[in-house]
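The chain below stands alone and is given as structure tokens, in the form predicted on its own.
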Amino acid sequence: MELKRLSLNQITTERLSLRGAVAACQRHQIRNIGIWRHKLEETEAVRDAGISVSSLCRGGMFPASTAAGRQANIDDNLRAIDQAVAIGAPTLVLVCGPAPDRDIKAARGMVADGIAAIRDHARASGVMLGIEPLHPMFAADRSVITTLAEANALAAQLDVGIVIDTFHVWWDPDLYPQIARASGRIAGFHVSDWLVPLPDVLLGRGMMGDGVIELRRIREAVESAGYAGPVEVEIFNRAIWDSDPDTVLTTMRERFEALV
């Protein structure tokens, strides 16, 4: 895949600062970057180097088990949609956070009602919310929407868009189809791959081309629905973050040039 495509999502880079990720995308010519709003400092450093943003991680995590709690959510995800318009990110990422009391219907109710109360200002500010949906594994700790076929179904009552990750997405037997439904929503794309065995829940996502995850096809069947924005890689691994961010970047140009 072309290599203009390519975004370096922060995560990946965990133990650098974003200053320090900047310059690891200016040494091996990476002409996006994907920022964590834990990372938001030094954001100086991305204008200066001309380095442009694709997504804003992230925003969400709307329910709670009070009125307050609620509120105060939706205020954060406010605050998330100005950071986003001030670091020139386009899509702030939505994962959208677990039932507090085990009422999982209720939660997605109270996800579908932060997304409504903050979905005015978003669009005044020009930056295109994106429902990621989680892997079900992550149904009980960080988003009670678990299928695409949800945040469709959710993206299409709200006018919003999808963030599609192929980490949480490529065992869905109805992957195919729903990307396709997703045609003019897709607000931006993840890849990493699914190692066997999976070595750790949340830690435990591979390089392209370690583990199972049919790639290419997923991100032709995107395109085809009309995505054609940078690719983020993502991936939350431990191994990886200790591991020597030059290295890292290397090999992730080399396997998002053969396998994506």
Given for the second form:
Protein chains: 2
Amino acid sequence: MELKRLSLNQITTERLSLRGAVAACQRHQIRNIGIWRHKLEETEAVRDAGISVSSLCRGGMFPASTAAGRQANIDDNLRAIDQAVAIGAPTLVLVCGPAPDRDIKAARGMVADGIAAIRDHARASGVMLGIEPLHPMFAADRSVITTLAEANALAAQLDVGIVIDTFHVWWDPDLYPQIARASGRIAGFHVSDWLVPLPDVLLGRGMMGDGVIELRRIREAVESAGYAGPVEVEIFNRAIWDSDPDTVLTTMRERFEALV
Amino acid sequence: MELKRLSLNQITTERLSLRGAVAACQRHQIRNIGIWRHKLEETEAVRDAGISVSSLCRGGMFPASTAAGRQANIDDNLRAIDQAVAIGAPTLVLVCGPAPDRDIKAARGMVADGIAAIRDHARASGVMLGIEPLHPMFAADRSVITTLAEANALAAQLDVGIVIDTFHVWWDPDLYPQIARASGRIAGFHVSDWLVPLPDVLLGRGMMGDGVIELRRIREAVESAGYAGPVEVEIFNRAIWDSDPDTVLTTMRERFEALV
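Taking the form predicted on its own as the starting point, write out the structure of the form predicted in complex with another copy of the chain.
Now the full complex is given, and it begins with the chain already shown.
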């Protein structure tokens, strides 16, 4: 797809500082960047470079075994909303969190309660909350919200947005109906690829074109559902992290234009 | 649950021959065994020991890029049905296979066509076909059928059975309604646990009690849906494979009685 919609999610160049990632975007004519909270330093570098922020990653992680723990998580999300405002991010991506015990149903309730508790502050701040369903292989340690169907239901109930990431949802037999159902609520779209065999649960995502995901078909469905915003390339992959960032960004641009 | 329903799926003691696994079952008063086709040797050992066969693993793997390839896969499944008859297995477990390319929808059609092509032979042979939905992390290399909802729809369409494995389905927000919907079609039930963090995509399954799955709750739901057959413990785990089989079976018995 057209380059102007490409956004570099900062995790793809994990070894670079925010300033370094912004400079890399400038060298490669990339106009948008998705920023991670653990790399929120030197934010003036983004402003000075005239680069748009597509999202802030990540809020969420709501469940906890005690009420005090759940309140601490809510407080952290309120801070994340303020950080999104400060850096000019229109969307806060929510990775909803795992269950603190074996009761996944109760944890899903804690997620709903947590989002409900931060929603008004997000709205007043002009920040869109985006529930990102994660691949079910992360259900035990990162997110009890694992399907677009569940994210759509929760987003409709709470009147917030969702974020669609090809790596997390490509396998879903209900993928295209659920993308259509998300119409009007899509707050972000992330791309990467699924490698075969999968090199690693966390750090095994692939560059677009190196795996089996029908990227263009999914992108077209997301566009048909009304999403016209930046498209983040978000790749957790140790081999890519260990590569020269300029080589990675050159490949990323080419693949984005040819395959997404 | 009660020991008499425990079945040792042979993969849990991967290092043992079939004869060795049968002898281990006898030492531990385990009355049922689930057998893998790649270990189909000395099958008289099973008969002589008076041990029941709960299932044969596995048929399936239907998709291929050519018609000849798909026919070869169908032929292999017809042989598997005959092998199930020969060993006295009431159920042939179907691991449906991955897509030969990026078109997962077309591959799902090949799976439906493949099952339709072997169904009559299975029925005439008295062998129940059991579609086993695999965890979505196996969608690219083992099975395009990844949810109970999809397995239930396919099984209803083709009038065959399904196999439920806790490791593959525990994360599903639609788990309990789909187990209820499977009533009358459940041809097998497998248990193991989901470890946190997951040690390995293929060889990271855990012994019951070592992970986060609500085993008893799922077992009760499967029973409420009318399944009263053997319950296979199927654990792909290198550390367990490298342990003394008698130690593994002792633990397996205890955990089965206490937690399943």
